[in-house]
Amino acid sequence: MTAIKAENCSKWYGQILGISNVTWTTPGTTPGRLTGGVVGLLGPNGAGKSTLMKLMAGLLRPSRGALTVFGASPYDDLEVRRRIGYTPEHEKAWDELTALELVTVMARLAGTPRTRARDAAAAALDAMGMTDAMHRRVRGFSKGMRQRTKLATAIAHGPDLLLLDEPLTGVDPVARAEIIERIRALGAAGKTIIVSSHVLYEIEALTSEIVVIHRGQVLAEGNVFEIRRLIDKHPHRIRVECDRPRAIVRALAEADHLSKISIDATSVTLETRDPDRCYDQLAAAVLDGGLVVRSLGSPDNNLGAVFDYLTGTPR
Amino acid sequence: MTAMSAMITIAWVALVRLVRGRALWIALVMALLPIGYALVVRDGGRPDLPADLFAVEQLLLVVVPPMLLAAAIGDELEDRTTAYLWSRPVPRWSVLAGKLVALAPIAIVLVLASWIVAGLVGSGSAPPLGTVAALAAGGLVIAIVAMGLATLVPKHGIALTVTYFLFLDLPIGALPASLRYLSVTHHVRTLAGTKTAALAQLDPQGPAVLALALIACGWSAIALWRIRRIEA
């Protein structure tokens, strides 16, 4: 079953465009993905992401369009928010209450039986390493701490897909790192992850697989490398350093694909319109004139590249 | 879960909230000023001190509720924490339910005592039981009132209900007009049975009752029709 469908899905806040007409459909439901795993929700701020989140967290409704998850809408069918663990993207949470009991609350709320919901809001705090802080309120935690103990009040009652919305805004490197463990691990055990960021180098931690979204409109989706692929508009740039730059520079001058060619003493790079084709002749000039070379790489090939692409950002 | 154990939930969570926060405090000692107040004039031998004292409680009456009411629900809304509550299959409706049965009874209580306490210390004696029924009544009804205001606007939610009720519901219910029927405070004197025999005879405690019944259902359907449009 598809996780999330939109279908021209529209809001807006007043006069105020949130998303406009936006159409995308989980990984998972195309043939030869694997259900479950991390999707990167990509866009600067105001891009729409959070109003996304909402939409898919039952938060709001779509002004216009459509917006299912598990096939129901999720502002109007209370089961399907049972199968939901969303973490908003601001930081107050009911602060006079310890960590356990939050998350506890929390898990009761989502349907967790009395009986269970303690143990299971101890074994989330446990998965996101609050152990030792979880009899402690949260009033006195850092946004490390507050951020983890957000996610575990996502992952207690066992939902089938998480929506992190800004899961590591302002939290220290070290916590970052360990988050983006515990969120990895979440996907490999077959969860739905949809983690929302305005900074790239989040994202690329945690997946390959991402959704740009800017001024409301979704504009890519896919492997990043594919989106990459995609943006025929664009040369692809390839960047080598060896010992003898100019060599290459005389072996491809005469090729058709190449759109512009870059030297300077120590590297060459070079931009394409056909990678493949590029990257066979390269090889052979590499190989036949005997060079050494010390770093072969695209630098369009990181996220930063693919988001100024479909942005229309200048580099 | 079902709608009556996430109404629970979110009652204890209030609860909670309220004996870990600093409202509670502030009600407790404007529960004593009324007393205080009794105790300064006590031996004045004046008749009319059980009214007097009668009004000076209904000052707290319109306070404490707002207090504890307003802002659970204020707060709420505006630190977005309704974003955890929405995005869980929890009814909408038990959410304030869940506020209502946790809060409105710890106002009334915390009223109630002042009330008897002023009571024993001002004249004597405790007061009547009928008062005790009516800033009962009237507790609740101010605490529903508060509850729909702070829905429509939850950043003022407290200061907006203290001031309609200070300067609109009390000048209100003291007009000799029917206008005095919209008037909260009106119906509890008149429940009370504080008024002059005269003004008691043109206003009946069964009609109060009634009253006081529309005036909370009236709140309650524009609280539920707020609360269920309310996007996180």
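As the structure is a prediction and not an experimental result, all values here were calculated from the model. Residue numbers count along the first chain shown, from 1. Take the two forms, superpose them, and find the largest set of C-alpha atoms that agree within 1.5 Å; that set is the rigid core. Compared with the form predicted on its own:
- With the core held fixed between the two forms, Gly190 has its Cα displaced by under 2 Å.
- In the core-superposed comparison between the two forms, the C-alpha atom of Arg139 has shifted by at least 2 angstroms.
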Second form
Amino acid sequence: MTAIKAENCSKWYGQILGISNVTWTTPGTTPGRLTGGVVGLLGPNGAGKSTLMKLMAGLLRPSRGALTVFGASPYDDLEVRRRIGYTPEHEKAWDELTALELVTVMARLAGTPRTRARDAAAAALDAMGMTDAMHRRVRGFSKGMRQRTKLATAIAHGPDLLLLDEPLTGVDPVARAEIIERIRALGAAGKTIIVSSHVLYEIEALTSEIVVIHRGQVLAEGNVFEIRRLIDKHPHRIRVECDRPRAIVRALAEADHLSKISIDATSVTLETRDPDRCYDQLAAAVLDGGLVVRSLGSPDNNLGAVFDYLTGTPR
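Now that you have shown the form predicted in complex with its partner chain, what about the form predicted on its own?
There are no partners or other molecules in what follows, just the one chain.
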């Protein structure tokens, strides 16, 4: 079953456009099979990420088109909403409650029976590394602890789909690494997880499956390397750090696929219109010349480069 399916979905607020004609599907969770995973929703602030998240969560109704979750409208179908866990970007919470009390209340609101809600809340907090702090009041929590508590409220009722809107905003590096590890573990366990962020390295740390959204429209989707291949009409950069970069220049200077060569004392950067051919010739030059290579890679095989290409941002 498809977890999320949007067909020509648009949402506007008066004269302000949230998203425009979004058509997109993502794999769902098939009973008995672990088919979940993490998908990154990537875009700058104001791109339409939160609007799309709220449509998926059933908090908004499309102005035009349709968006379904597990085959039904999340806005109209209560049972579908109970299969969704959602963490909004904002920080509002009942600060006077303990973490356990807060997550228990949210589990009850999501449909968990009263007899099981407290145990489910404790298990969710434990999964988020909050066991030692579950009896403390939320008002005294650090940013990282608050984010982990929010994640616990999203998973306590056992949803099949998790919608996490900017879950790493403002947390320190240690807490960020711990939260990333826990989100990835949930995806590996079979949950379908949509994580939105405008921070490239956060999405890159979570998944290579991305949806790029800009000005309310989906520009690209899929594996970051597949997307990169779609835009290979742009020169592809390859950077080599070695003991004799001029030897590489001499070996490849006449190659017709190269559009630019940059060199300094320790490295050479090649811009090529045919990456596969360039890598083959580069390997031959290194072996024939007996060069000592310290590093070899492409500055373009990352989310930053992909996003810049797709949105037309100058490098």
